[in-house]
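Here you get one chain, nothing else, as structure tokens; it is the form predicted alone.
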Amino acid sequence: MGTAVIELDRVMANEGVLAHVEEFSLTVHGGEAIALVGANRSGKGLALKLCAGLAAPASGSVRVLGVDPSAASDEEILHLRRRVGFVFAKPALISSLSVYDNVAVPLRYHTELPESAIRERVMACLAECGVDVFHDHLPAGLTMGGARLVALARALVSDTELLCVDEALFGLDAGELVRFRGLLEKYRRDKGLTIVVSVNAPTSLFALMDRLVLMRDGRLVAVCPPAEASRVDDPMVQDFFGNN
């Protein structure tokens, strides 16, 4: 087993009143791909921030690549963000940019490559997720899933070491599903990337996952292969999975 990405240890959060988790722990190990599974407000988004060093911690300890994000320097968060990808359920694509400006913004923050180098790797990237005929369009100009292949490729250009997908299944057709779980297959065997997605429903990405993490009001749940997730002796699992 790879060396441990993530190290979430007992930890406690608050996003406001409709997220919490409670003394969550959990270890993700490099080249795993594990989903957060659970309904609305089951804290699985939440964890998803902490995993990406994206949220902090009311107590317990988060180490995301061997970084406590609470307590890393400026240029510590900087390195971090570069070695992270997130997308979040809704893009958050920039609106004034166009597509391949989207998706060039952490080549030309983060290295120093030059225009030519980086138009071949975003024109790349754009191209492996479906969207390169968009590359001049604004975001307003795509549809929700669309939208979220061009995140994806945004936190995909880079040399990225961990991805974290938000809502993994929201607003993706079918075809773009399969486009979507094509790429995680790919960048998990081609270049060794960990992957952490979150999901409300039962899915065929489930087939890529070593291990679900499976929760229910903040906190953990069990945590098992997707194979025997639906023996898990609990309601909530057992409605999730539709075994009632």
Contents of the next structure:
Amino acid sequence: MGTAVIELDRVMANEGVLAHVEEFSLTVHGGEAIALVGANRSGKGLALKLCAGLAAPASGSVRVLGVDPSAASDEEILHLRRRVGFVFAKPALISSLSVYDNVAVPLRYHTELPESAIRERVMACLAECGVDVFHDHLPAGLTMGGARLVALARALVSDTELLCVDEALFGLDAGELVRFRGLLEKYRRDKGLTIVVSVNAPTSLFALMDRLVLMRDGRLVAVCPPAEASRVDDPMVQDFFGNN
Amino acid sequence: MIAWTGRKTVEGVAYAADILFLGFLAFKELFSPARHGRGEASRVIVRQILFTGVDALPVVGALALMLGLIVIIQAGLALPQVGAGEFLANIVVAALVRELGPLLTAFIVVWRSGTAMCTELGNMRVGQEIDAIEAMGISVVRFLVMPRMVGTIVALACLTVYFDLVAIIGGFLVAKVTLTIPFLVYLEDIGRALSVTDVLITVVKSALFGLVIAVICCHHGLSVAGAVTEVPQQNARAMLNTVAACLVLDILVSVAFYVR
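Return the structure block for the form predicted together with its partner chain; the form predicted alone was the one displayed.
Let's see the whole complex now, leading with the same chain.
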């Protein structure tokens, strides 16, 4: 097992009245794939942002890739974020830029690669995600699934060490889900990518995960391998897996 | 009443501090040695100049022509009645070049480009695009504010010079129907009345207006918290505050340079 990439220790945090997490502790090691699982409003989205260093805890400690985001300088935060790919539930593509430019943005800002090398890398990444035919389209012309795959390409095009995907299933059709899962498998296998996703329904993605982190009302219910999750003695978990 | 005044004063000071800080950050990014992202910023600057400057040429030209016509006709008819006909050029320079040119051009830019900037950034906030930019480790000021600020400053300075030229020359040519002054004499008078300092102050004033418009409108766009309904509200505040800031700035510059 690799070194700890994410360390959350008794974290409490909230996003207004919309979401909160309480007494949340979790350690994710390098190359691991985990899923934060729970119903809507269970706090998994906020937990995911904490894992990516995008949200600040009210109490407790957070370390992402060895950095404590709440104690880091602006420069350190920017550097940390370059190493973390985050895919929002809404695709959040920059609406005034083409699909190609959206994926090229992190390379243009964080590397000194010439435009020809950027083009090669971006088109390869778009092709992997199956959205290269849309490279000159604006995001408004894409389906939700297509836009989320472009957002995934944008998160993967840099040398990302940690990938966080919010509401991993949102907007993907069956074919896109297969492609999405294949990409996660490939990047994990080939590049040792650490993966954290949040999901609100049982999914075939669970087969890819080392652990499921089951959440309810902002609290951690259980952390277990996917095969054991449906046996966790908790009403939310039983509802989630359709056992009730 | 005292509490209300105190609260409003504190809010006003905090608002001014936010605007100044955003302007400072944008300038810092402009002169940052980091080369990354300069190509992307240059593209936004060019787009901003095209939209704010080139696309506004017809409306600014039409307004300049009509305003020049009004000022020149009124001054050209009224001044000879009080024996001051030879001061037409001085009035044109003082009214059009020093004051109305920069101010009205700035107002057009506020209504066209300021609203566009504020709406675009507000919608980007609602669509989580700004969260995504921050999540990529890209400075929002470097990516969004600085290029818009530079583009607006350049475009507004150029538009103001264009406004002044159209107002002075075009206005006179149209007004010639009712006036008896020969065009070459009028041009010579304008040349005598207009100093290099006037032109420089006009350009500097326009650049300051461009800075104020871009920074205030970007600030309000970025202040949208998440609801679509906030976008027009922030837009309205941005327009009012920008116009007020331009007027205050205009008074300060005029007092600083022209009051002896």
